[in-house]
Amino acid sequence: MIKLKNDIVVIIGGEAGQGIQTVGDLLATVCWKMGLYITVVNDFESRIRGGHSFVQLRISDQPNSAPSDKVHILAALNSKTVELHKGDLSEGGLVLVDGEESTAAGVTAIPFSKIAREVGGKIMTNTVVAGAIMGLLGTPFDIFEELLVKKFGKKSPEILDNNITAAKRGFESIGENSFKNGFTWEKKIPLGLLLTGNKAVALGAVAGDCRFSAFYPMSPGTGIMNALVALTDDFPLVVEQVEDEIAAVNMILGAAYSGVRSMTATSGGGFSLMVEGLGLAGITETPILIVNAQRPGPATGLPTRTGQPDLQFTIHASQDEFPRFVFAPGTPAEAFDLTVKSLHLADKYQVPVVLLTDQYLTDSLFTLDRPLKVPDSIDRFIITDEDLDNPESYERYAFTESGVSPRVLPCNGNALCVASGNEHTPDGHLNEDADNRKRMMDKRNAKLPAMQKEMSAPSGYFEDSDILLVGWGSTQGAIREAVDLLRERGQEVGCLNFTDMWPFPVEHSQRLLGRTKRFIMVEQNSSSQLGLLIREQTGLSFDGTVLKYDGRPFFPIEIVEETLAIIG
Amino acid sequence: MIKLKNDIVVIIGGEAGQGIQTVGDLLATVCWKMGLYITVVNDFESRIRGGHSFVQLRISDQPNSAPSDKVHILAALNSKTVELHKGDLSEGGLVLVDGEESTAAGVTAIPFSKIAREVGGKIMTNTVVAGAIMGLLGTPFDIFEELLVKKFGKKSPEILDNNITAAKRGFESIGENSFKNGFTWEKKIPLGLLLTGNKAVALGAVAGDCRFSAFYPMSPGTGIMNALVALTDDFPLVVEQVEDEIAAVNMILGAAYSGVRSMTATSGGGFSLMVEGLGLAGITETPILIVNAQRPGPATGLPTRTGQPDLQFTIHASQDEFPRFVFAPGTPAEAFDLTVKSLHLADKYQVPVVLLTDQYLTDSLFTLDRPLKVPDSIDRFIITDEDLDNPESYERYAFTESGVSPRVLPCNGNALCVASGNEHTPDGHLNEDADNRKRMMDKRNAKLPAMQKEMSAPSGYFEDSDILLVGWGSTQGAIREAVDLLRERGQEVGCLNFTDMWPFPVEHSQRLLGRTKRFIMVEQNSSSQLGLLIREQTGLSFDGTVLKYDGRPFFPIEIVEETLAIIG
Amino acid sequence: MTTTQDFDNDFENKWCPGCGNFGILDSMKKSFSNLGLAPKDVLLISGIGQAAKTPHFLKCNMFHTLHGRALAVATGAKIANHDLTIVVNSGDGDCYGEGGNHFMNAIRRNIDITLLVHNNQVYGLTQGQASPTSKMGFVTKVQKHGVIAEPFNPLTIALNLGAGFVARGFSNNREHTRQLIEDGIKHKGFSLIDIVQPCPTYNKISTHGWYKQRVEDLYENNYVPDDLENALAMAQEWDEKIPIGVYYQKEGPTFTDRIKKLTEGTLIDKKYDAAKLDGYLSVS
Amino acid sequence: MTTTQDFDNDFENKWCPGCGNFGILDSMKKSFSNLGLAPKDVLLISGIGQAAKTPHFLKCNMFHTLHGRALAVATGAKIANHDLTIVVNSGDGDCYGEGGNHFMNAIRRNIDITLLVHNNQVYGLTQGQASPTSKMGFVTKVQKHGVIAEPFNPLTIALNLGAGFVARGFSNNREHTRQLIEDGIKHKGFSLIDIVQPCPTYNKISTHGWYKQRVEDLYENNYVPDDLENALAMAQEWDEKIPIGVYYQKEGPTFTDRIKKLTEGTLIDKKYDAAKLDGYLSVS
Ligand SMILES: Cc1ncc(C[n+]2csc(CCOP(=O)(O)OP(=O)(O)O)c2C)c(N)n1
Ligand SMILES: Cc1ncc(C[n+]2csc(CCOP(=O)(O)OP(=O)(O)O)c2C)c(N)n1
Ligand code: SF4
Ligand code: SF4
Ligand SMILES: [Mg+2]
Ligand SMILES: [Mg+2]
């Protein structure tokens, strides 16, 4: 990763309710076709009206995956956010506000609801500003022209005239007024899609063959299912909104007994409550995926905001152990790379999964720095009567030395699927002798050193640098920038970002971390799990940490200065 | 602790609704009444009637509060009993049948059901058994006919009449063949009373002012709700079952809340379901007791056996991190201390505690060492008006150096009792700045420092050697007596017991592991959870686990052999 | 006395304009200092949802708890102290939903706190989805081809699980949702309150005109609420007309009047008699 | 076809001898038999307890879950393939309470299975607590002043919730029972069954006998299960008789019918198509 060439933050803010979300996608989108790499941060309340809300849109011809702290253009819808966002202008930076006089400096007054009122309604008013966001950053307008076609085309005419009307008058109402680190527009193929962490789960999920899916609505998890719903008029695929999130876990393992491959998604109240039948899926040995959304708790805590706080409760959820893969990727390609191996190794396995994503990597908006791949088969490594001598004496849980036992589906061949979340013999009725528990316990955990094998490294970046910053999922994008401005400080600083969580990468870590001299653990949260989990498995101890647990995703600048704190 | 003296142990064994608990419950209250200290270890399967279960005695002159691997006394109301437990036996060890012959060389038959039917009929059995034991031990018989008139006194003469003939005629029915290794038998007082974990907790709530506790039924915590129940009488104690865990989490919650010390009691799947409430008081710091009474899992996995299985589920549990304390007595006198002092620390800290124990623990009999101390008074920690100078500007969660706002209780005064789930400010209403939201967090972390310090180190016996066993909660007599057993072997080996286990006691810790040359994790788990938490917390690493996780308590010998293997 | 004043605060409130909540909210502040009570003397409970924020908006004493929990939470806080009045905010999904067994178990045990539902038929907070009341075909963006299984009638259910004050009000009548709480409020023993309300937000079918052409004042008919029959057939109307008012009263115990040691007052002002204990543990 | 033996396994049963769950049992073969379904065919999910061991005791594809969980673990079961037969084994305090948000939502989901309520108005497994369906002032160690909530009346609540088959049997009537379960299986909805049991060793009031007295057959009287008021009044009857049979059945679309995709084969036998994937993924 070199340093951000062209980078420039726009930040449109206002009520929620105001649609300042739509001239967020609205401009993501124009850029992305331009083949510009974009980062859209939503930050929002969690009310449906009023209050404040803003978007933040990153744009830049290299990858990029934090918000920054600068910000070079600020289109305010309400007077709040010029208030909040004004210390943060960069130096030639622009305040757009609604109106027909500028009341300050540096303050440009464009008269966008009056514009959108004449060309058709109040309702006109995004459009007018993202208009107007275009103009000055010097967009070509019939990329975004095409969009609003696309966007507004079925609906009448009226209406896309109306918006391609507003449009240009916001795009005209900014004169003269070009602004200086404008973009020189050329027209490039993107390198990836344009995905919410959201949609690249919910692809990922049709893309592992995931059929049906339990939900319960919660922030940031209701995305995900947001998501999959939008793909079941095309896929073989089931998403059903549920009673609660008890049920929620209960009926994908049912489907997953039945099976289809299964998901949910949540947030960690609902993990919570999922918890016990993780367990259930432990000791049945049933493959289901349960997405973790985070954000800030305890319990409700902050519906809205990201954090990283579930890490050691979810590899340590529900009573007693039992093998469970934990993910957490860092970028939405990850996300979908990482839902399609979870559904896949659950399969393979006949263990639960747990991907941990946060409400910063699922809402956020982002340009994707390669093409995304779709397997081109799934193994589900399912045997029926054909691959048995004797259908009749099959058994369940046979004992085996991978600890995996052929499965065979239910009311699929005279082989019987017989399951028992009691302990149980290996033909799945329940047992308590002591001598077959401690083998039906050596059998499950037998799996463990060849789930650890499908776990890989944390992916580096100047590893071998004598100073490592530590992190996990989505803080990836903030920590590499970090390490680009340390070094262009002078400090021989690396990283090292977790995706593959649990079963720990203990040799990875050892071989990894072993080697360097100090070792600074990122994270969203308050103890540092990660760091502790590095020290529980490794023995390896941390020198120190960045800790961000406000609700907040990291700028990159406050990890340069907290480290520059640390390493002195 | 020295070699136990008289060390007798007798297994009464049949089937599910034979009684034998009652056996076992008359032979260790005579010996008790004697002022010897018992054990009785119950192991049944998770069914009502028939199959096979047993009761283990351990009668001594010392303290003990280990299950034995030898037996002297066999009484077998089945024959399963002689086939499952023979090989036990030790040298000189009888067994008694029920019959009239004797069909093998070491077997006395004893007529049991017959006398039983002569006297008044089938159901007198389990007296005959218990006067025939007693016959064979030489127990004063007065003491065992005291005992039944305390028990039948109440219901019919004819009743009483009956079983103090059956006692008699089964006492006698022993003929000559009094036993080799009987007691001299001297009546002392005894030192503490005949207690079960589960009454012990019971006991301990009631001392330490616990007023309401709902539970929803789940083995092995039910036994604590019996013995809680069978205070209500007496005490200003309300006990409800409810729907559902989830439930009985929140309604202590709303009693805590109001006012009145609360508690519920379950087991790993319930404790599940608690999770999300769980952190409600966390981050409303409403104080409440839940005791997860441990069992092997994953699931329902075996619901009457015992393990240790939850210790980092519970230390992480439910979403976001909050202070908790987390405790696990070793025995039924830390159970009762531990729970006045769980009560005592929820109310002086405002947080949520969690008293770990399990199936072993809460459903054996043993004799303490000691008399149980009632606190005098209790100290609420409560405000009112009167405490403040300006009830109307009372904040519920303002910020102290502690940590530690002052309470006040809903409808007491002026002064409004305002606490939500959702972070919020100091008043206690919702908010979602970055700026409150890390202060309430680094508030109620502030906790941490001074709950440490309330943490005991973990008790020692030998703990100057230069190997240390190191176990928690209820392992601690198997351990050691393995101490004991090891060093009559010419090993220098001591032990470590936690019982204080969140805030994790880290100085303690460092120290007492600190300065030994080895460490030996003795667990009822299968991946040595305190000796992973250990590395986590202190950096130390352990030498070698002793663990068992088949649902059956340790033998002291089983501890013995496998610390030799690992130190050779 | 107090005034509606009395409960007034200064937090924000967080509703969408034109929302049927501060309706509720006001009818809430009325009923109360009708009945003269304080902001000191009232305890409202609530769990998670746009419903559930109530309590924030006025002054009082009030517990936040989880989503679908209140409930319970409400029954602990009263068997500690059955003094107090208790107020439940609670929505659709929330209470209908999430807390579907508590519900059916408050009920059962005839717990006298008082149980607003703001019923929206839809998932405010989380941003339209359909609740356990949307009526099938419901359509949104999760149900996108409409709701596929049969409403959830909340007043039927209480009805026959013996609920002894059911109630259904429209927020947007709000001097009738304050007779409605103050009647609850009143009455010894549990009391449902659904109250059906417009959430112009996410609602586009069950509007305030639409609720306004149906709704049919009871108290206005001097209509009796003590026939079970006429209650339950009531229940059943929705599409034509929607009767608002006391459906069904009886008084009977109370959960704490069951409990004998509660007769003689509250939990939380009995003694801790450690000598009593003592005798518990002495070892002769 | 098939005979009960087929469906005979050698697990040792652990029920109490004289058990109110042996009927079941048997009758769950027979009708399995009369039906013509095989082992193979036969899918039986359950709960935990005593009545959710059933499935261990014969030949068959089971799966045996978690306290409370046995429908909603059903219902995705059946979601994914609709072509099984499914029959849930569960206990009054497994479904009833621990599972109440589920049942009431399984019902309103109309999902097409057959649920058998083992009913013993007590929780045997925990060894005799008082249970939903316990009558008001039934004594147990817990419950030592006797129960003092009001009984939760399953049949009720089933019709009020729209179930389209609503029956109780009576453990001991083997071949009454074994009727049931065939209607109830051949029924295309979600089927309710609760059948009455006698616990012998935790629920001394309603014994054997208590029950024998008191229970009426409804195939015998011919009775026609067509009218929603019948059946809810027949649902209120326990003290002094017990209607056993089909109290109401209608039938409707069921979950999976309103499921369009679903109508064109189940959804395990669709198939993976990555190229159409590839469309969504394509960047240009
Ligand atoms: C355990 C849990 N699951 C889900 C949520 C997310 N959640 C918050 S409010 C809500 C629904 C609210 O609907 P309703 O109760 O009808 O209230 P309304 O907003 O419509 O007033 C949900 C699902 C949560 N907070 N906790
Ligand atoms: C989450 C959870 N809570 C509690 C239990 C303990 N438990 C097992 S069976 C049972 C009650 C069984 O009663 P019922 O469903 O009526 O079945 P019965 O034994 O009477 O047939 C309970 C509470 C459990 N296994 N899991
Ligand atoms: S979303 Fe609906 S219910 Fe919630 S505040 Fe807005 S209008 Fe009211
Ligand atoms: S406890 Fe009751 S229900 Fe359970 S097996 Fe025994 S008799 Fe049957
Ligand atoms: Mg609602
Ligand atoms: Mg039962």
Given for the second form:
Amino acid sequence: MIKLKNDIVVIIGGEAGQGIQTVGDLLATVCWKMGLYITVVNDFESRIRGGHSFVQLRISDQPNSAPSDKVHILAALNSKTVELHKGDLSEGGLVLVDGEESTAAGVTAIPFSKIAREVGGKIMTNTVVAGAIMGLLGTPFDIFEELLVKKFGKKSPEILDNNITAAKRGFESIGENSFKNGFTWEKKIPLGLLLTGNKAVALGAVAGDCRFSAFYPMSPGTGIMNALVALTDDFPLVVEQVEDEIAAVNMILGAAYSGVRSMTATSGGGFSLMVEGLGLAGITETPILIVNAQRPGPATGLPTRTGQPDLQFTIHASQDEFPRFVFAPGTPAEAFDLTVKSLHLADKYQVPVVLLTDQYLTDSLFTLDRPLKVPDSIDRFIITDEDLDNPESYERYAFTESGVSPRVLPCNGNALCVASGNEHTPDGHLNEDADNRKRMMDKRNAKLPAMQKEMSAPSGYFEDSDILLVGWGSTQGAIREAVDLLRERGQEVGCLNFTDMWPFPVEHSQRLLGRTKRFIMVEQNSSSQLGLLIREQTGLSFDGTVLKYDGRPFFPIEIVEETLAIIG
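Pass me the form predicted alone as well; I've looked at the form predicted in complex with the partner chain already.
If you are looking for partners or other molecules, they are not here, because only the chain is given.
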């Protein structure tokens, strides 16, 4: 059994291009194989070389999905890392620096770069660092060696041998140093999956029968498309990189019109360019999925940072009014489930769907302790000539009580499928008649009551408490941990976390928020966009806000301190 006295937080910092993320991935995989819970947060600047980048690895024997404000081990590949992070060290924390010797108190010098050059080149520095941290934590080296064989075994024997040697030299370089809060290690079955939000969305896409994806690179959404590309050899999936975001949304519209489940992924700036295509999907009632991986703006903003700035924009994007779904997963498991759900509901109601993720969720690595459930079957909601009494009289936009018209595919029989980006008659031809316009608007909006019934209630944690913290999307882990910390201090606090954003789940919200004495919004934007939406849709007003919009994810302690200030 692995005994963990408390959470252990490791930061590896240096410049972009030094392989910082590789170190985090190696360490995370070793700890995961030993049955521990892992959260890995990547913090990096928008540059290929230089600047400051770091990886925070949080290791625990209990579930966690939030970064920590305290650091136990700091491995610094440059002096700037020590300067920026030494103030975050917990009592008894250790600092490892790259060098021959150090006279600073609490700092241990280990010649990472020198060892790497001696073994096979400076490129091996990250493997040396990973080995040193494993040695400090007391990990059995054979576990680490197994991972290196799996990672480099298909490369040349020389590359594999050099990496194993580099890791062993790093492991041994620790000498007599040890971390007092280390582990008693015993190999056991890993806890579920080790997954980023990006990969979870990609897996959810293929599980939901997505067959085509077009994209233009834009961080942090690019990682989703990279994950999809990696799946093309094993699934009937085509992924196309195109010239811009306008082309991407129009290509998936064309594919979806022909009957192929299709999606794209971008960030706020790219989503802005896709808005006209979103409106075209609305008026042509074409089912598409757009993933908007949020980052701070406006314009280029902070391209490698996180935030929740696009909720209000997304639910109102494009001119005029038309139904759409908006979802915002809080964990990789929810990202998988909601991607599957999004593709299903887009087809069922013939509407566009937007999935709101963010840089923290997409780029971070989490332990999933439950299996991902693939649908037993896929419903496509498409009919053929055999389902029609008279295919020649088929109307693509026939008026129905539900607002959902029977859908046939173009060039797939005698039923003629006509679509137009202009307002149109039931048979799809352009029409500017006032009465027809009103009936068509009413037809599309008639979908909303059934769509709203598809929306799930926010997930609760001590939701019967007198005070509730209310958030959405990826803040879920930090909020729940903040609730635990507040309850330890004797505060009667719980939380609600929204994932189903639009059509807004009015009845669920009124039921859950109407019975609490006070609720406080916790969001990563400057105006409490969900709080304003709750007030607009339910008439209920929040009692305070805990807002963070500097591009970094919440630390649970920040939520605790600001909540205490609000409730006195």
